[in-house]
Each structure stands twice: as C-alpha cells, then as structure tokens.
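Listed next as structure tokens is one chain, alone, in the form predicted alone.
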Amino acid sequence: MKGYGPETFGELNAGDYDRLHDPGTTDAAVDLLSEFALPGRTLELAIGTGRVALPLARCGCRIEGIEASAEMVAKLREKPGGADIPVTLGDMASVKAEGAFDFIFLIFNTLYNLTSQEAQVRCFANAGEMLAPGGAFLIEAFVPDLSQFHNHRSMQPRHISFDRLAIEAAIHDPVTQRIDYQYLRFTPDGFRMTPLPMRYAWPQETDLMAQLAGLTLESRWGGWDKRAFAADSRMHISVYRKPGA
C-alpha cells in the first residue's frame, strides 16, 4: 500500500487505539507472559500504548520496548507508569534496544504489519541477535483463514447501530500472502477510512524464520490459556528458544 510505512499505523490509530483495539485477552496474556518475563530483562516489540507492558511492569517485570510510532509512545507516556518504561523508536525489523534480553515478545498479529517476507525474516533475526543465550522469543499471530474471500475480495460489516456503521473491506493477494484492509467508519461526525496492509505467514513459515535466526520452536499453543494447538485453531502462540552459552 503506497505511502504506508512502519510508523503509519500509529499515526492513523494512536488517538483511539485503546478504545478500538482491545482484544479482551490482556489479563490472560499478562499471566502467560509474566512466566517468561520474570525475573529477567524483557523487551516488547511494537510496545504501542502499553496495553500489555504496563501491567507487566506493575507485576515487577523489567520491561523495555521498541516502537515505530512516536504518537503511540506519547499515549504510553500519558498513562501512570508509562514514563518509566524505556522505549527505542524505530522499525522493529532493524532497530535494536541496548543490551541483551532474556525474553522478547511480539503479539496481537503485529508480525504481519511487516508487509514482506524479507522484513519478517529480518525481524526474527533482529530478535535473535538481541536475545541473551538461552533467551526466548514469543509471538502471537492469527492462523490465516482464507474462506472469507470470494475472488480474493471480502466485505464485512463490523459494527451496525442506529447512528454508526463500520465496514471492513479487504483484497487478498495469494502470491505475496498479503491482505490490504480498509476500515470504513460512518458516524454522525462524518466518514473515515483507515487502511491496514498485512502480510500473513503460516506457522510453519514462522518456524523457518526462527530457524534462520538460530532459534528453535519450544512450545506452541492455540490460546493464552495454553490450550493445545489443533487443526481448527484460529491463532497460535509460539515460543522460540535461543541456544544457551
């Protein structure tokens, strides 16, 4: 999508991100992430407004972040405790936070915001380089479901009420595994379009990205409650381990 860079999502969504992007899994995510984050040093890629980082910090985790959007970081800084979390601004596929980390995580499908396989491979390599020996890298991502597309196109209502309408339109390119979304919102205040390009990857593909980065799959679950990953799982939480010293 022309003109859409690593910082664009935050530029378009920071103002109402917390209101419109709550997956309802924060408590469960914090519970599982804290098992890996304590007692070592932790880094969240695409830390955003701190939905997960702030409760982890309140649990005693030593957490830092990388974030491409200054607008998202500004929202983090407005929250109690947000000014205390170190954040490095830049593209998570290339920029590095200082030092080595015992645990790094990237959740809420944000790996797919990197819209090429090359960028996703670089992200895994970057995480692997920042991990201390024996450290773990966790990702959360949806398992692609292409049944929603007809002729590689999809149009779905997301919200309908007396005075509001939200529609999701999407075009799928199976060659590049890319989906270009456009979210259309109609309210009494007017009309708004919010684009979102994504490049999905199959779990086996992320395993190969991890292998190229020197990491090995340790665990895979179908939810934050550690349910078994199965053929009908719509998401996966995968943990990759760097060899010890």
Ligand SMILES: C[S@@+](CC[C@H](N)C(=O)[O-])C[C@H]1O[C@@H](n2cnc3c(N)ncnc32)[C@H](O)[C@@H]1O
Second form
Amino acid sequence: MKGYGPETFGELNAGDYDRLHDPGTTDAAVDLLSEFALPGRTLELAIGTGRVALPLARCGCRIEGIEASAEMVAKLREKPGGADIPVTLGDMASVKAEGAFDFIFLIFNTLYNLTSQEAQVRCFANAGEMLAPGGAFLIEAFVPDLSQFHNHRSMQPRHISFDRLAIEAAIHDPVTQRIDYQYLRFTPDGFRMTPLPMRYAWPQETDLMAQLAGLTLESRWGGWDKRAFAADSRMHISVYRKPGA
Ligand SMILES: C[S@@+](CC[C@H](N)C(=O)[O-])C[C@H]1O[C@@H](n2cnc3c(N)ncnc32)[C@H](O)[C@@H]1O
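With the form predicted alone in hand, show me what the form predicted in complex with this ligand looks like.
Time for the whole complex; same chain goes first.
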C-alpha cells in the first residue's frame, strides 16, 4: 500500500489504540508470557502503548521494547511505569536493542505488519541475533481464513448501532500473501478511514523463517490458554528456541 511505512500504524492509531484495539486476551497473554519472561531479560518487538509490557513489568519482569512509532511510545510514556521501560525506536526487522535477551516476543499479529516475506525473514534473523544462547522467541499470529473472501475481496460490517457503523473492507493477493485492509467508521462526528496492509504467513512458513534464523519450534498452541493447535485453530502461539551455549 503506497505511502504506508513502519511509522504509519502509530500515526493513524496511537490516539485511540487502547480504546479500539483490545483483543480481550491481555490477562491470559500476560500469564503465559510471564512464564517465559521471568527471571531473565525480556524484549518485546513492537511494544506499542505497553498493553502487555506494563503488566509484565508490574509482575517484576525486566522488559524493554523496540517500536517504530514515536506516537505509540509517547502513549506508553504517559502511563504509570511507562517512563521506566527502555524503548529503542526503529524497525524491528533491522534495529537492535543493546545486549542479549533471554526472551523475545512479537504478538497481536504484528509479524504481519512487515509486508514482505523478505522483511519477515529479516525480523526472525534479527530476533535470533538478539537472543542469548538457549533463549526463546514467541510469536502470536492469526491463521488466515480465506473463506471470508469472494474473488479475493471481502466486506464485513463490524459494528452497527443507532449512531455508529464500522465496516472492514479487504483485498487479498494470494501471490504475495498480502491483505490490504481498510477500516471505515461512520459516526455523527464524521467518517474515518484507517488503512492497514498486512502480509500473512502460514505457520509452517514461520517455522522455516525460524529455521533460517537458527531457531527450532518448541511449542505451538491454538490460544493463550495453551489449548492444542488444531486444523480449525484461527491463531497460533509459537515458541522457537535458540540452541544453548
Ligand atoms: C497491533 S499493534 C501491537 C502493539 C503491542 N505489541 C500490543 O500487543 O498491544 C502493532 C504495533 O507494531 C508497531 N510496528 C509496526 N511496524 C513496525 C516495525 N516495522 N517495527 C517496529 N514496530 C512496528 C506499530 O507502531 C504498533 O505499535
């Protein structure tokens, strides 16, 4: 999508990210992530406004972040404890936080915000390089449901009420595995468009990206409650391990 760079998500969404982007799984995510995050050094790629990083820090986790958007980091900084979390500004596919980490994670489908296979492969390599020997890299990402598309196009009402309408429109390119989304919101205050280009990867492709980065699949679940990953799972949580010293 022309004009959309790593900083664009934050420019468009930082103002109301916390209000509009609640996946409803934050507590369960923090529970599972804390199993890996304690007691070592932890890094969240695309830390955003600290949705999970702040509760992890409150649990005693030593957490840092990488984030492309200064606007998202500014929102993190406004929150209690948000000023204490070190954040490196830049593209998670290339920028490095200082030192080695025992645990790195990238959740809420954000691997797909990197809109080419090449960038996703670089992101895995970058995470692998920042991991200490024996460290783990966890990702959470959706498993595409291509049945929602007709002729590679989809239009879905997301919310209808007396004075509000939200619609998600999407176009799928099966060759590049890209989905260009446009979220349309109509309220009495006006009409707003929020574009989001994504590039999905099947779980087996992410395994290969991990393998290229020297990481091996250790666990895969179909939810934050560690339910088994199955053919009908709509998301996966995968943990990759770097060999020990
Ligand atoms: C869906 S939000 C997730 C934020 C946070 N991890 C959470 O779970 O709430 C996606 C985040 O990725 C950031 N982002 C997008 N592309 C990025 C990139 N190439 N490098 C670093 N951050 C990026 C956005 O600015 C945004 O903060």
